[in-house]
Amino acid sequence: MASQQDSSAYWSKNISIIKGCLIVWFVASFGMAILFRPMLAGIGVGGTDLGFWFAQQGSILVFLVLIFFYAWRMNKLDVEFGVDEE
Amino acid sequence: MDQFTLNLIVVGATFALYIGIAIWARAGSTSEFYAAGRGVHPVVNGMATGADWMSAASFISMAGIIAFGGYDTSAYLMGWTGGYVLLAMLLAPYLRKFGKFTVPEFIGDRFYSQTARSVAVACLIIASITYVIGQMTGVGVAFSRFLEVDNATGLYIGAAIVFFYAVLGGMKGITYTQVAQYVVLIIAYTIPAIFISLQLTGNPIPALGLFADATSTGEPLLTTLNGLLADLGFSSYTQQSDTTLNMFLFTVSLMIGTAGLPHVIVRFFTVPTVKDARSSAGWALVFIALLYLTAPAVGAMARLNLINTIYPNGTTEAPLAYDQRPEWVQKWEQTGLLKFEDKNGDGLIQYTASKDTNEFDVNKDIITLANPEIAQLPGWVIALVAAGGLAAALSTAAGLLMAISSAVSHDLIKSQINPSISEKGELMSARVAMAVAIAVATYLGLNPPGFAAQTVALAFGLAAASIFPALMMGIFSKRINDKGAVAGMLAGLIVTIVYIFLHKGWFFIADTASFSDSDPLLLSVKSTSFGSIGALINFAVAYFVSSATEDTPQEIKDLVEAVRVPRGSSAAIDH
């Protein structure tokens, strides 16, 4: 760690990676899922529709792929910052 | 071989597997038994940690739960995994880097207050045993089955066999011992669930069967399912029944509860690196996600299955006669878990949606064991689930009875009342604390405040509405001090107890209810949602509290800044 600027422009930048990241995550889950699911019956799957498929399934997917590109993204930052683990 | 000898050969079998994998990785330290020694490989915490989460809710009672509820119960689904980008963002990482036991340890430090620590202890064993009480209900009713016995002695038999097991193993042994039961859990979920796919829509993998089209009516299985449900006046299978308030704060309480559960957030403490405890929640989602994304499909399968087989010849035929029903219909009423009421005298089954005319009762717990059954599948399925059933009771109880010992022993003992106490002694206290809470867990068992999974939902809520908003804000501000902190806590905590216990019971005594689900307090909120209001409760509470006392010390902000960057962890290793 450099010094007291460094850890809080590190800071600052998990925040908004963050931020972003639960952005998708609220979309696909409470949005897609549920408040959006009314606009959404228009469009079929299988026998229903898509806010039933991201209910049941779709979120669940996001969610996985959210986790790893999260690791990844701060992963990276780290190494940037200096502070990753040697 | 009949059914039950090859239920006691498999579920044996995997008993002595689970015993021998204690033995061999018991620990030697109490790095080692409260954290494993921090060796543990992220993929293989990551199984562990499925194991530990999935739990009897999972196994046993969430496609029951989904077969019956349809699309209201999806915020089971995204509720618990949801949880799991919470805590891979905003819990996991920094609680790896402060690197102690116990969350409770955590809230001490960082809120530089026994006061903090004792309140996090109490919030964390009041949601663990409503946790374990919930394991226990699905306990009774997989070997009720499984050893063809009451309900109440299968939930004996399986309190005592918790107990044995929890006992023999610390952390370490438990993650080994918990990887091998995940392995038993998913096989034993997934192979019945890809017969089932296969026989209703000719597709091996569930996921995919449940948006296929029906082999048997050549329409999608959803519809067709969806049409027999209309035949017989239950409400339509993907449609919205509960209201959107109360359905998006169920999932925001189930999630929130997820990040909040003591029991997986010490499962962080074991990986090596920060790194790693970032990769390993999502790999611990991985494997969530095998089972979470069959559910669904094995709920409305079973329901499909289940109408199919009371009216073996459609809907608009005459229902199957009593005296012809199958023999797991038999085996099922033995236990008290299914039954038939013969209303009208005419000896056949009516199933239907109405209270006066419907002769069915079919107790949600038992769809996943009896899935199978349903299906006619061969004996050595039946077997296998009631194995796989057993291993997901065993492995949350045991990761849940070590988080309570834990506390009891390394936060309330040997940090407040008696610092000196040997080794031995703290090992000592932390069974005799694993042995009452089994006691008042199987007590409670006996009369349950609802389905295995609605009891858990519960054990979220005050989850969520406790300990999770005092780690966040104890990691992502630097101004929430000690008493803001614990006022939170009890603000939450206290306000969530009130609200189930109106609702459920003083503490669960039903008939002391002063509300019900169905027309609650406030709005549409139902107990289990109500974890949600709780944790903004806990949240605005510290807020105004530690905006008008004194600000933390330095120390503390020195430490808040310490736990947000990965440098430096491995230093936490050797204490």
Given for the second form:
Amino acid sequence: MASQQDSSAYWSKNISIIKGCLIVWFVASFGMAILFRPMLAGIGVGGTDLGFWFAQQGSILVFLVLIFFYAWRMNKLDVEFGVDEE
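If the structure you just shared is the form predicted together with its partner chain, then what does the corresponding form predicted on its own look like?
Only one chain is given; partner chains and other molecules are left out.
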């Protein structure tokens, strides 16, 4: 990364990826498990309702997927800006 403009563009894209991941995380953990639980009560998953499932397991699985997505997307961004680790 040679210039200040490249650095600013890199961090701008990085922050937008982080914001997107945080929005997905919030909706999956807080939204589905707490806010939308009454609406999800009629949908059954594994012998329980979907809201309870998200509170107990679903949000953890979404978080794990977000970790791998973030690593994959940041590797692509690093290659794009020439700061990859080869």
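Residue numbers count along the first chain shown, from 1. What we label the rigid core is the largest C-alpha set whose atoms superpose within 1.5 Å from one form to the other. All values derive from a computational prediction rather than experimental measurement.
Visitor: 2 Å or more on the CA of I60 between these two forms, with the rigid core superposed, yes or no?
Guide: No; that C-alpha moves by less than 2 Å between these two forms.
Visitor: Do you see a C-alpha shift of 2 Å or more at V27 between these two forms, with the core held fixed?
Guide: No; V27 is a residue whose C-alpha shifts by less than 2 Å between these two forms when the cores are overlaid.
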